[in-house]
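For reference, the chain that follows is the form predicted alone, supplied as structure tokens.
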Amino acid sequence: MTTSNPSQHALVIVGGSMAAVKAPSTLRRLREAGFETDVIAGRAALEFITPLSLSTAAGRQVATDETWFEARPDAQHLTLARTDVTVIVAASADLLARAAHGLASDLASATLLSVRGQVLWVPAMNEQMWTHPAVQANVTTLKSWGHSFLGPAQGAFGTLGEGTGTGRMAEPEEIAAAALALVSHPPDLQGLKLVVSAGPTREYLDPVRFISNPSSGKMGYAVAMEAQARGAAVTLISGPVNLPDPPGVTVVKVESAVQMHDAVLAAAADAQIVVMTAAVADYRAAEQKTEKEAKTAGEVSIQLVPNPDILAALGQHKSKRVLIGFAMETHAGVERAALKARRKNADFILLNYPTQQGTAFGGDDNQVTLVRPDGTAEAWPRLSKREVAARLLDEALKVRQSAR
């Protein structure tokens, strides 16, 4: 395993699952990878593992709810939160719920509220609990904040005849490798400004009705978080979405396509990379009513006019800026995406299909094809949107370097 920079630090939080017995081995693997480690163990975790075994593996005293209230010169939950990566091993349904709902009733959850580095959850529970809608809703919330997940894996778990299924915790070697990958972002975007658009637009017909689409904004927010982690100064132009602002990112909120056009062009004036992931409405009402229109028995006609084409406007004054667009098609995708890239002077287009299972609007994964103006295409496998963002930025840097 490649080792991390010696200055990198990992905080391990041990959850109240039977898999807590793997925590000492995980700590040792992290130290072998070059991390300095601290460890927090909750009361439930200490039912499965002793403080001595954890502190021996970590090389430091284990932090517990009891140490939190000891007389000390610092706020322990704030001190422990100053870490490059926080790894929650044997993560239980209870700890997932407390984190997703912002509770701070113990040292582990209070520290998680204070962490600003990478967060890696390694769940361990039986399949019935893991697949419950409440648990999955909490996982979705945490992912929307940029948290990463490893597993759970398929296999045997428990000692009470629970059998096999999805719920087994990942192995310590896998956990250490995943933690190392999270902090191994090269600072390759340092000194660059990146602008990314995200989410839908709303084109109001009257004060209460509008034309829109189901874009969640997750792809654009993933690009913003990945770029910020790699050192870029990031401005995110966001349509109306139900996502928290990414830490360290300048966020500009808009609603209509015209507002997004103006905000993107203003932010992009001094940007080196622009990524247009937003699902901008193609049309708006020719006349927006100032009062709610009453329902009528007959048919209603609405005159629509085109919205400004933001990608094309950026392409007209592209200069040395790297310009990336997204396209969503139901057929003839590569041909249409290549034509779009040529017409709008984009360096490449990422094409996806809304009807593809598991990658439709609102999902956490995406499966795209990179299409260049000359029609050459490269199909990527199904990846998390954060992984798509990482590949996208890698390609943007290649374009930038080839232009020099």
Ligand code: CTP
Second form
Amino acid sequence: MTTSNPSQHALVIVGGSMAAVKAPSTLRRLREAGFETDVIAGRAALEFITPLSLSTAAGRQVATDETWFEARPDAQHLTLARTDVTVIVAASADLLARAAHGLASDLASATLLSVRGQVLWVPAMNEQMWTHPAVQANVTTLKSWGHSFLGPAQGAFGTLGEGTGTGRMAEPEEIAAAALALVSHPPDLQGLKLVVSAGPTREYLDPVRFISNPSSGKMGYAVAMEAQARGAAVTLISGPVNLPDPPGVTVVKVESAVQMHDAVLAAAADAQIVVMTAAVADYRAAEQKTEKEAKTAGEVSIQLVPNPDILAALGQHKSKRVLIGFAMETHAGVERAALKARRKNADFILLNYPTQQGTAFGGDDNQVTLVRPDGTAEAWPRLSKREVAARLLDEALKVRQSAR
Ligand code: CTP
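Now show me the form predicted together with the ligand; what you just gave was the form predicted alone.
Next comes the full complex, and the chain you just saw is listed first.
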């Protein structure tokens, strides 16, 4: 295994599950990987594992609710939160719920509210609990904040009689490798400004009705988070979505395509990379009524006029700026995407299909094909949107290098 930078620190939080017995070996693996470690054991964790075995493995005193109270007013949760990566092992449904709802009544949850580095959840619970909508909703919330998850895997549970299924915790070696991967982001976008657009636009017909589309914004937010983690100064121009602002990113909220056009062009003036993931409405009403339209008996028609094409406008003054678009096509995808890339002067377009399960609109994953203006294409496997973002940025850097 490669090792972390000498100064990197991992905070391990141990949850109340049978898998807590793997916490000491996880701590040892993290230290072998070069991390300095601290460890927090919640009250439930101490039912499964002794403070002495955790302290010995961490090379530090274990922090517990008792040490937290004794240390007051020194705010031990804030000191512990200053870490590069927080790894929650034997993560229970209870701990996931506390974190997702912002509780702070014990040391583990108060620390989780305060951490700013990477967060890696390693859940361990039986399949019935893991698949419950309440747990899955909490996982979705935590993922939307950029938290990562490892497992649970298929396999036997710790408790006799519970059988096999999804729920077994990942092995200490895998956990240490995943923690290392999270902090090993190359700071390869340092000194660069990246602008990314996300979400739908809303084209109002009158004060209460609008034309829009189901874009969730997740792809664009993933690009913003990934670019920020790799050192870029990031401006995110977002249509109306239901996602929290990514930490460390400048967020500009817009509604209509015209507003998005103006905001993107202003932010892009000094940017080296622009990524248009937004699903921009192609048309707006010719006339936007200032009062609500009353219903009439007969048919009505709405006259629509074209919106500005933001990517094409950027393409007209491209110079060395890297321009990346997205396209959703139902047929002849590669040809249509290549044509769009040429027409808009984009370096490449990531193409996806609206019909694929769990990908594109609203999903956490995406399956895209990279299409260049010359029609060459490269199909990527199904990946999380964060992984697609990482690859997209790798490609953007290749384009920058080849343009030099
Ligand atoms: N785009 C844009 N401004 C618009 C429309 C689209 O910047 N008014 C960007 C999108 O953000 C995306 C790319 O252009 O990155 C392709 O979007 P798409 O809707 O597929 O392109 P259109 O030109 O609208 O093509 P179509 O005729 O298929 O709708």
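Numbering follows the first chain given and starts at 1. We call the rigid core whatever largest set of C-alpha positions still superposes within 1.5 Å between the two forms. Model, not experiment: these values are computed from the prediction.
Put the two forms on the same core and the Cα of residue 303 is off by less than 2 Å between the two forms.
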